[in-house]
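For reference, the chain that follows is the form predicted alone, supplied as structure tokens.
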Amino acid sequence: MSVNALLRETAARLLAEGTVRLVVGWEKGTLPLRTTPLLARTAEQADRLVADATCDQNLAVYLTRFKDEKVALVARPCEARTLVEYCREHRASPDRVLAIGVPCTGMLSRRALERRLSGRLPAAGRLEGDLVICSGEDWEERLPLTDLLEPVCYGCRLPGADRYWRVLGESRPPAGDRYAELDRFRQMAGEERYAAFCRAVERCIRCYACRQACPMCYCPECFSDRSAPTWVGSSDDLSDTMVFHLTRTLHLAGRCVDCGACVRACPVGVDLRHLHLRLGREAEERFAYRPGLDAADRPLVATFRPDDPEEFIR
């Protein structure tokens, strides 16, 4: 049996008998290559679901919703690490959400896939095996996937199986070094670092979509929206945009589990990681603290041990 057809007849089973009201899951969308959450409460509802390589939205963010309810949230390690902080952080609880592990082995990127077609918009898309096949009225494409995955999945990190409630498949992420880029851009001089931090953030919209994709912003009133008192202007102006990413990552230091949907979600294409993984190192290295891997240790900021680290202290 199919991923998909387990992932169907599991959801559908629980729905059916009572023992989750909801299924937060993804399915096929409208347009080529792309899926779109789904909310099943109905076992003809779970008869959509979907999981494969071209599901990229964290749904984890939807559980902040429905605090009063039972769900069963179809997992990859993204969402399981998500759902690992849920927990920590107690806005999650293992008895309200059944975690259904699916196999993933890394999310198709859509913007490598426009790299690759050159602007050519297809017409239609499928995956078949670990091929990405898509066309237009005259052409055709058949790409690997190994070279069109998100750059947040080689080095991903897999949360124990006792995150899930049943595990479907394993996953199995694509090797490779999570700080390689993060060590390219350390190696910059400083006043290149900058230049560099400066042109990124000059392109930033300020539209916030990479706040409400992030599943770990989850504050009922961001401080960028506070204005009594007022904490970051809401201009366009460079250090207005500065302030306001410098400070969204200091709130997800030890927190972030580098899913990349604010990569994702960003429309012009600002590219955040390397300020989440810069600060997810330093929690690594001095503290040996890794989010998302496992519920049973305090969060990093509410967490004093006598041998932490202090030569910052003056």
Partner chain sequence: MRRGEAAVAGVILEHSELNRILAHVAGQARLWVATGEGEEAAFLPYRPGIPLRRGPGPTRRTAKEIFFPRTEALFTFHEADGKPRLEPAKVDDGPLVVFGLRPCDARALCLLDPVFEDPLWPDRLYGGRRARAILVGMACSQPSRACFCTSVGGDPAGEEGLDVILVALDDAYLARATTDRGAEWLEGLGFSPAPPEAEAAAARVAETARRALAAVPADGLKERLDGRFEHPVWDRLHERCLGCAACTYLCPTCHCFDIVDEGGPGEGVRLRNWDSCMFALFTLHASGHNPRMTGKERMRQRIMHKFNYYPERQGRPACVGCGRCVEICPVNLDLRQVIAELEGVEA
Second form
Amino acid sequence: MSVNALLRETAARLLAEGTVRLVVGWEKGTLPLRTTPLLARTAEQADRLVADATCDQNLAVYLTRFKDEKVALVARPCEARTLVEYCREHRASPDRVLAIGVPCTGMLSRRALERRLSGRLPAAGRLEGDLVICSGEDWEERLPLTDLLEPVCYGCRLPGADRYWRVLGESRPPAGDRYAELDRFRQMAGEERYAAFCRAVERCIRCYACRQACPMCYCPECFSDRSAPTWVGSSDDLSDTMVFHLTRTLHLAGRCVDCGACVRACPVGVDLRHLHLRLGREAEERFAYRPGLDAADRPLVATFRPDDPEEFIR
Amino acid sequence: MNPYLPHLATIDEIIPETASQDVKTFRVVFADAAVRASFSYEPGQFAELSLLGVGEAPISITSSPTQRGYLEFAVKRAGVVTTALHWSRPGDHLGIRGPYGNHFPYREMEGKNIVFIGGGIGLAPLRSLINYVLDPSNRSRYAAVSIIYGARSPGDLVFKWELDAWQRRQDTELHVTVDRGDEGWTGRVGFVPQVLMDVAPSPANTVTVTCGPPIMIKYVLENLEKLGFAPDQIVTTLEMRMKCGIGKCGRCNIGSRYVCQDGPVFTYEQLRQMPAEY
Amino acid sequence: MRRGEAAVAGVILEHSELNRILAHVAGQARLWVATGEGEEAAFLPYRPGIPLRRGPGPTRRTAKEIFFPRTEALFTFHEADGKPRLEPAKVDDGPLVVFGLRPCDARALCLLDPVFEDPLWPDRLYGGRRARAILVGMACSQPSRACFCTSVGGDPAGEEGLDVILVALDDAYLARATTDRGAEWLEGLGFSPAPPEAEAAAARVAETARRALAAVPADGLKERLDGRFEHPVWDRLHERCLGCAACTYLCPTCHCFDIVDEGGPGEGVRLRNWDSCMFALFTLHASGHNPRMTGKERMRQRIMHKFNYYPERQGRPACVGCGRCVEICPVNLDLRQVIAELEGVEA
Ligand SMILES: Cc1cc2nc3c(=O)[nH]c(=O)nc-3n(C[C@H](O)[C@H](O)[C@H](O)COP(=O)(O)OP(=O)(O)OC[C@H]3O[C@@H](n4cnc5c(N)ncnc54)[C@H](O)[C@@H]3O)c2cc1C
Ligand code: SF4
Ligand code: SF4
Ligand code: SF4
Ligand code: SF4
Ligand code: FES
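Since the one above is the form predicted alone, can you give the form predicted together with its partner chain too?
Full assembly next; the chain just shown is listed first.
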């Protein structure tokens, strides 16, 4: 049976049995090569579920929104890592959330595709095996999916399979160095790095799509919305926008699961993944802490060890 | 024209209203004599009060147009701007832009009995109309006037100095009530909607004007219907979050109506035709 | 201001001439041009050599930003001798030219005008920029896959709001003035009159574009939504929505804003910043009460404002079918689909 068929069957059964009231997954979207979240409450709706390389939202965001329902979450490694963090932060307990593990071999990057098509927007598109086939009125392109994967997919990490309630297939993300992008950024000279950061932040319109798409940004009132007192100005002032992004990065230190949802959500192409990677690597190298992987640990910033060398204070 | 530019004004006097001082009345005077002369408003309108560097808040003009030379605002401490206002002192400056919104239908009310029903700080917008109607130059154009006003406790009653003045008038009937009394309280105890039933005004040739907390309004409306008031005999004034006050910022609408322009005064008849999103 | 009787007929503008013309225009007016591709496409101040946008459909960022920027000072204040002084923001009503906007963006400005320039409280900050602006549009020869302008009263070669419209032919543009102001402007640039074939070719371009557009059932939507405020359709429509402001900030007709002060009591500025009805805090009262408590009420507001409330006040929908919100919604919550779903709404 295909993954989609297995998924639909599993979801339908969970709903029919009453094991869960809601299945959070994806269905085919309205634009070529896109999917949209599906909140399925009936077996009939569950029959629209799909899980493939065009699924690019992190579905775990919906867990903090449907707090009172028993939910099954269609989970790739991205969602699985988020679930691990959610358990750690008491956002979702395994007795409320079931994970249906679907195999993932990497997400199609809409940006990479757009670049590859140099601005042509496909009017139609589909995946066929390892090929992305897309076409416009008078053209068709058949491109290998492996050339068009999301940067976060390289070196993607999988939490232990015991996190899944049911695993429908094995994930085989593309190999690669997760920190390559960070290393590239760090190889630039100081001023260059700063200039690149400014260029990115200048484009930001503060629509907060990044924050809203991020499963780890679930604070009921974000610091950037605080008005009594105001923590960060809401104008287009560059330094305020920097403060927003840097503070957000800090709030995600040791929590960011590197799903890339924030980057994909941004309507104007602001990509600050390297900031999150920087703190992620810090957490890993200094504290052996890997967000989304080690369920037993307590949250990094809530952990105190008496034998901590505390080098940074001295 | 820059419709966001406030007129500067000075705080002339600050009157603490409630025992906890969470409501204060600010008497303010425009700095510019020309503005003082030209600023005219009608009962029920509001203005955007601002403290420079802090922000703006929409506040009903609680003084009556018959009071000349100054404006009064009764402000409850709620958030950033209102708290900062509470910290200010006589002589401090503030900004005022307005007047905004529609107003109570005081011309249409001529020749009629009026029943004012207020709760807590909700008396503030009503007060403008009450003092307008009770002004010697206007009083003869209105029939009987009665006022039902309540607050949670005696300490929460606002405009106490004026309640006394209204009480003393022969041409006005005043019923003051509190949800809970205290040792010193000899007046009525009970919720406003209940007092309304006790007073039982006749709907004949009568208009009621009401403002107060949502829960009070809900029961007042129910009881007015029981007393036979038709929806178009009931006038109320709404509160929505506002910024511009002039129908541009898109914040205050209920359905297709902008409360800052088409309101804040609506009849219950109008409200019933609007979505219940307030 | 519609074109008068004596208006010039179409003229031909050679591709190779464009840069010279733009440089010339930039010498006389503040000139904004559509530049960049994909998610970087936007209107920027002209500079020599700036790459003009080619891509299909509208720019990612809208032309509304020129007239209603994301952040704008309303006035500044400072204290002198213990007294505050206010300095209103300078009204910017100099000559302004916008080059390369799509017909939908120009129409969108016509929808913003009654909001900012209503006779009671005209907003000169917006109005000043609009006052002398010449909008030089570029008809769509290739709509984007998400465009649906013809379903909401627009057209890929629509003239509303434009002063001059350009149609890209094979090796040149056909330029036509659509207002007196546009005619005067175009005349000043001295082009040769277009041959009749050019007019015919331009008509074919527009027709091709029209045919490429998908239809969305927005006809009669205003009436269908009348009295449907409490309809169960709203219960689920919003569920996928993340509550960001991508769809409203990048919508050419959305105009919600916030007013905030920056700086201290001694010196500072009162700003207006874009705001969005999709944010949870948008309508939150100081008391904690919120008339639009959940995503349901907020999505309903966005849709109703565009397709019922605004039409109630101004007689037509506050959507020009540019498709931006469709392309950029991070969860692909597609307005066209919402409209289609609302088509089936019964009492
Ligand atoms: C037409 C009208 C008349 C009013 N009359 C009075 C009055 O006479 N006395 C009084 O004490 N209060 C009145 N209010 C309520 C008052 O405006 C709010 O309490 C006040 O805006 C809170 O501002 P803040 O800065 O202290 O609170 P914050 O929550 O910190 O406010 C931040 C901003 O939110 C907006 N805001 C927050 N809550 C409200 C609200 N409930 N209504 C409108 N805008 C809000 C304001 O723009 C304010 O600048 C009135 C409101 C309206 C709409
Ligand atoms: S910050 Fe971005 S990459 Fe990290 S968890 Fe949030 S959405 Fe995913
Ligand atoms: S999604 Fe992009 S534009 Fe929006 S706030 Fe985030 S970085 Fe800025
Ligand atoms: S862009 Fe999409 S997710 Fe964001 S507010 Fe709009 S509909 Fe919701
Ligand atoms: S609602 Fe969407 S399609 Fe309509 S004008 Fe706005 S962005 Fe364009
Ligand atoms: S307060 Fe801005 S539109 Fe009403």
